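One chain comes next, on its own, written as structure tokens: the form predicted on its own.
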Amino acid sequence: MPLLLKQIAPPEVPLEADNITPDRITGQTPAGVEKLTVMHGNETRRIGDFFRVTGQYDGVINLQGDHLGRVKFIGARMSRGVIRVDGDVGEHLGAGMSGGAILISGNAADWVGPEMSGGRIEIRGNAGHMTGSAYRGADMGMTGGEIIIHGNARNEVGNAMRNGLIAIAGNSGDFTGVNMLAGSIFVSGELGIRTGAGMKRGSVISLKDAELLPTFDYSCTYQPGYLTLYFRYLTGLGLEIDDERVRGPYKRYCGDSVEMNRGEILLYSG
């Protein structure tokens, strides 16, 4: 029987559960997992105070519960294995992760995959602010890996992103790709305002037109051949992209001009 953590008591305040990760659970018995610590406010508690643990770890951790949206730091710093969550999750999902996969059936709060360097996070619902971003005061956000969001994401997706892939099937909020250093962000829906503000390099690709900052210069309209490969990969992950947008023309803008115009934003113009 796979390892299952089933929530038995909702935390009164958000629960910091960075020990819910394959790196900490590997080799543990269910009783051992229940003894691992979590932070409940300023109190150190046990996982067993909030979850009943059954089964054996076989590379996959399953979480179930109606109040998992109050649980933060799930999968933080994980380097291997799989975490599956049936429901919503709290902030800082997969913070600093370097490998493995996190699969969420519901929504995720702010700070999905901040400063992650590898692995994959897939969210079937929506995500909050700061997806794949740097923490406040840091100069580098996501440096590798993939974040796939089948719903919408809010503001500052990919803030200071250095590498990797973020794909959003729905809409993205304001400041998408702000201070971006490298990497790729795909948005199937609407972009918010001030996309790419301060970006140095990297690519933001939108399947819809958008109003950009005046510090982005129109370059040309063309059919980027490399997008066909990206779109083929994304459709394999479950994102729906019609043939017109796969083969259609895109307007290319270079910017941000305050950062030497080395970044690019591609907007579908069919």
The other form holds:
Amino acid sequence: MPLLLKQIAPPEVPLEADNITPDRITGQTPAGVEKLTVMHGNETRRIGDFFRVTGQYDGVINLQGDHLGRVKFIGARMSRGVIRVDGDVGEHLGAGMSGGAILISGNAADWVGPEMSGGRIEIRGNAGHMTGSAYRGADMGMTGGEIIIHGNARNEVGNAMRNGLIAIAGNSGDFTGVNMLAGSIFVSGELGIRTGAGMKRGSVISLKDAELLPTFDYSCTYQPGYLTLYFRYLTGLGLEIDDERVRGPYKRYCGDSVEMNRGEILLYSG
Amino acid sequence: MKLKSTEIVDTFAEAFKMWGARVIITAANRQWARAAAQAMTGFATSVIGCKCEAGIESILSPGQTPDGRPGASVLLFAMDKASVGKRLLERIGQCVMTCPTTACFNGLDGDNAVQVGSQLRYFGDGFQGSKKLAGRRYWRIPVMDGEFVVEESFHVQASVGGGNIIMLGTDEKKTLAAATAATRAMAEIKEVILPFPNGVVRSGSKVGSRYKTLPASTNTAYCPTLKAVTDSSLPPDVNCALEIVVDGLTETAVRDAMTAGIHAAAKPGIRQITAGNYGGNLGQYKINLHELLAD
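Okay, that is the form predicted on its own; can I get the form predicted together with the partner chain now?
Starting with the chain above, the whole complex follows.
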């Protein structure tokens, strides 16, 4: 039986609930979980002030409620287990997580999986800005793990991303892969402007054509063998990718030439 | 013991502990996958002269390969882990990377791994890149038809080499037919390869030679032309002997292959089916032929 956290009162200001992780909840009774702290503005409050906790942790935490979009830092720094959210979530979901899985049935606000190093975040709806990104002033964003978004994502997906996988079934905003260092970003829908600006290495793969910065140079049109591995993997996670896009061909652009010029943007050109 | 009209000699095959790897080669179509697999498994009949033994385990459909393309599964065996690594590096580099449209993947799980893609990547002259997906790293090496994708590491496992059966026939035609039937039956067994040409070897060897520099020499006891001048193991009406050597990832697979081979080779004109051994002093495995048939 999963541990159920059912929201009983909407917070006046967003809650910072970085104690809602399997790492902190393992071994706790429901009453013990209710005593764990959350930040409500500048006040230290208890989880029990906002959630009724029932059930027993069996590796899964289930959050339910109509105002979970006002709860931040769910799953921050988690290393194991599963968090399943029935509804939307607030900012900083899975910040710095290193393992386990977070499954969101609704939408996520900005900063999904910032600086995460492992595990998987899956969002059935849309995500805000800065998915998988570095915090402002930091050298590196996501360094491992996977973020799967079944809807759209807004700006700066994978900012300074160093490794890992981000897949977006819908559209991606501006500056996708900005300052990217390595890793892979797949976008099935439309790309915004200035994709890959400042990227050193890594791959942005678009299943549609897109307009790119002039600092990206066309190399060739070919069928990248490694893409099939990813497409098979993503299909297994529930993303729909038609056979034509699996087979290619793709136009390869190298850039950003204002940086190392070792990154690539692949645009489907069927 | 008799199997149909063929006598199964009460003896054993002496097999050795080896280390093995499975390599999955894929390509744009089956022909190119097979071409790369054949090149990689060429000159790999005996570890004595070729440093490894290798063969095509099976041809794979697109649904059986990591990238959804037609492929071939190759098994390669050597006497120790490091040797498997060296041979993989040489053969994947020279025979698979060179073949148009191919990609190359590890086909085993386990705790022991050798580095292949992480060494071959330097061919990319600094333009190589890697992707890590689901805990496995793949190197992308730019080549003239696009990219060669090769997995970073290949798992190796303790294996069994040198399982064998020897068919003693009244003439070449019948013995060859029996050997062919046996290899077809043995090829159906997973996790084994038959490293010699079409799976059959005519130049079986014994340990040692009258020439000091040679570690092995022709198996005089099974050469029909020497029956009159040596201590021959051939019955009077036997005029041809052919051997099938089998290497496998497990002893069970080797035993299964030998069993299938014996059943298929027991035909009219095959007087005896026996096996090669060194008195049981060299190999770690003794595979008794009668036990195989009793199982």
